[in-house]
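Listed next as structure tokens is one chain, alone, in the form predicted on its own.
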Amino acid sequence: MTDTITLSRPVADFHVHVRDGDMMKLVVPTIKSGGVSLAYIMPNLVPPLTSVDDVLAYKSRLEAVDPTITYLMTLYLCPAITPQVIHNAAKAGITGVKCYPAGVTTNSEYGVASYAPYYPTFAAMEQEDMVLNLHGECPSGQHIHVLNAEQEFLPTLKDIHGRFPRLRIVLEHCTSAAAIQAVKDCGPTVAATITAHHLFLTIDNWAGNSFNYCKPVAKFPTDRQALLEAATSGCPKFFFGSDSAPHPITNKEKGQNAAAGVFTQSHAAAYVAEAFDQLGKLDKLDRFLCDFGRQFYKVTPAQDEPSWTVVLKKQQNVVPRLLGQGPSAVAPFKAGETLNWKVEIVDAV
């Protein structure tokens, strides 16, 4: 029985929220403690990151908190992101552009209502080999609700892929069997991230429990099974993106108006190891956490040279009830519960 796993290299997390200001200072140190050395940073700050200078300034603030992490940066898709901005961003080393449908999740009010106006931007991204990250949901309306919003978005994914076949696209945080199949149906330039929390949750876990509420919401047991099968399949189209989303505990306790987001950063690799172990698929863990995402994003050794090793040990690991103190404290996923795996960071001598 495997009780110690040394990863080939630290985890690459291709969907990370760390906010800004005091929340950033609280959360960024947990990136490494979760086993992650490379973090793909989301741009939905307040206000969102819509210029190259804003993104680079934010990266500098992150590096001031922990300079040992590799931060890959993104722009927030909005009318300000013109083809010229894309060309400038590529020169500056910005990796991708995040597309939020307007109003679907946290800080998405500046997002996209129609995709056609952005075709020139997508063409420039294709030319520069930048990545388009899609929050794959349609806004709720007469026939659309949280349980079918992802499925209703999938024709949009396929349409963009058909128009721009060389554009690398990531369908973020898949939650449904339909999304998994759609990614499989697309060509090799389309991939998907799968979170840690969606490997555990179904609708019953968040209905009435705001701490498990996120967007897109967890769905049915058959959908969770499809996510587990994709994550442990060894298919390079599916890799880790935690979508770890810290919110002050006061914003998670608001009942009907609770903030959408689950915080997993501090125990990222341990959560995933737990899920893989339950299926007897620990042999698939390393490539899902460490390899497939780096390959799709074309991360070079020069960009990503972690100075430590991640060892996962099978031992009891109690998740703290809170990170931080007071009303701004953050509740981790499975707070107070005991995991069977623990991350150990071994620094280079």
The other form holds:
Protein chains: 2
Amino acid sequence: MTDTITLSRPVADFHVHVRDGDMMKLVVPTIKSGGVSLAYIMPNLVPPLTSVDDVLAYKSRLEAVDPTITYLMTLYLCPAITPQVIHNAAKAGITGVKCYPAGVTTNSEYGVASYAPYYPTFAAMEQEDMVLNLHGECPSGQHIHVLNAEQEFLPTLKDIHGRFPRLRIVLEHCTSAAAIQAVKDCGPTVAATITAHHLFLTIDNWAGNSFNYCKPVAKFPTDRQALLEAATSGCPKFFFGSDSAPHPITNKEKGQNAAAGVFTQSHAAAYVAEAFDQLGKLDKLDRFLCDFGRQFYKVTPAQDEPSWTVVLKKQQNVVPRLLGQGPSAVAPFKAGETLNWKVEIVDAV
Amino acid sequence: MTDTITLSRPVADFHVHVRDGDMMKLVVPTIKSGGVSLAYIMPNLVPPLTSVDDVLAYKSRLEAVDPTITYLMTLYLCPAITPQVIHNAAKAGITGVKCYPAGVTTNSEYGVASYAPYYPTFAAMEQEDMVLNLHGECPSGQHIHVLNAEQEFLPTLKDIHGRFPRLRIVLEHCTSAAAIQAVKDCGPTVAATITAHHLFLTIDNWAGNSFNYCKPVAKFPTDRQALLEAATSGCPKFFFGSDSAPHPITNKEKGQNAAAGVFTQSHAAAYVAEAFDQLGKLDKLDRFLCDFGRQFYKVTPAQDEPSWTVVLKKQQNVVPRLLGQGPSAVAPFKAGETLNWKVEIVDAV
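Could the form predicted in complex with another copy of the chain be given as well, to go with the form predicted on its own?
The next block holds the full complex; its first chain is the one shown before.
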């Protein structure tokens, strides 16, 4: 029985929300404690990060909190992101551009309503070999709702891939069997991130439980099964992106308009180990957490040389009820529950 | 343009939760203010009402709060409800028996796991012409979740109907196109109640909004459309049962295990008028609210002779944020929103 796993490298988490200000100071230190050394940082601050300077300034604020983490940065796609901005961003070392359909999730109100105006931007990204991160949902409407919003987006994914076949695209936090299949059907420039919480949740878990409510919502048991199979398949198109999304508990414990997002950063690798262990697939864990994402993103050793090692140990690990205190405390995923896996950080001596 | 509707009789609401104790005292007075003179009272108190004496005692407590309402009473199906209890209940004037599948909704933990043991009870009910009220959901499991739980129950409905074709059965608070079709497919002894809130809600409305979370959950836009069509169709198999379910606001504003239920009692007829008006079907309103249910239940004039009249007026009507005060206050459906219809009670002079 495997009860100690030393990861080949610390985890690379290719979808991270750490906000700004006090929340950033609370959450950034949990990147390392969750077993992660490389964090791909989402740009949906208030206001969103729509210029190279804003992104670089944010990166500096993150580094001031924990300089041992590698932060890969993204721009928020909006009309300001012209081809010229893309060329400047590439020079400045910005890795990607995140595209939010307008109005589908937290701070997406400045997002995209139509993709065609961005084709010149996508062409510049393809030329610069930058990565396009797609929040793959259509806004709800007459026939679109939270359960088919991702599936309805898949033709758009395929269309953009068809127009820009060399553009690397990540379908973020995919949640459905249909999305898994669509990513497989695309060429090797299309990949997908899978979160920790979607390996556990289905619709029943967020019905009446806003702590488990996120966008895209967790779907049916068959969808969860497809995510588990993809994550543990050894296929390099599927890698870890936690979409860990901290919200003050006062924005979650509400009767209406509870914030969408599940916070998993503090125990990221432990949750994923738990899910893989339940399937007897721990042999696939390292590549999902540490390898496939770095490969797809072409991360170089120079970008990412942590001085510490992650050891996963099979032992009882009670998830705290809250991170932080008072009205801005954050409830972690599975708060109060006991995991069977624990992250240990071994610093170089 | 119709802007005043005098109902032929006050509304009959064939699915009412008013709880007990202080909550009962808060909620029972809203039966009349919602336009209702006849309330079919659910037995899922804590503990549930599983004897004739308990039901009659509860009825007395309700009458002590508002003696002008006609309360039709039900028993909670469990092993105590033998054929002999059915005969006694019929003699005591109890109208029906409510069957809750174990564990699917508020206070259903004493409910039914298998129907076959109750066939003798159903036979006695058929003999006494009592009504069986079915909460039509299967408990969630490997392949069953909150969105298909009702559809998966429909074979059970058809099976019970086939075994007891003269037993009057109401599929309570139906929420899906599949359920509407199943009720139509059955003989005339099978009917269904439709709530006010399911005429408005779909899955998007309860995602992150526990105030709109209820069991059965609101489903897809196509399901809502089927409910609207059934309610406004003039088919006597579909009639009003609000399933108004008051919960203290502290049990709704939670990050996990928010109570399932939407409170509509205080504005019941106004909500339904609003929905029918949006479809241009106000001509079907009176029969849905006042007529078809009484017909199916064989309510006699002697049982139900209110001294007052309900007039619906098309005028701006702001739904209060809360009914009551403090931690046990109840948030009504569409709290803070403005309805276009208002219930006026005209007492006989």
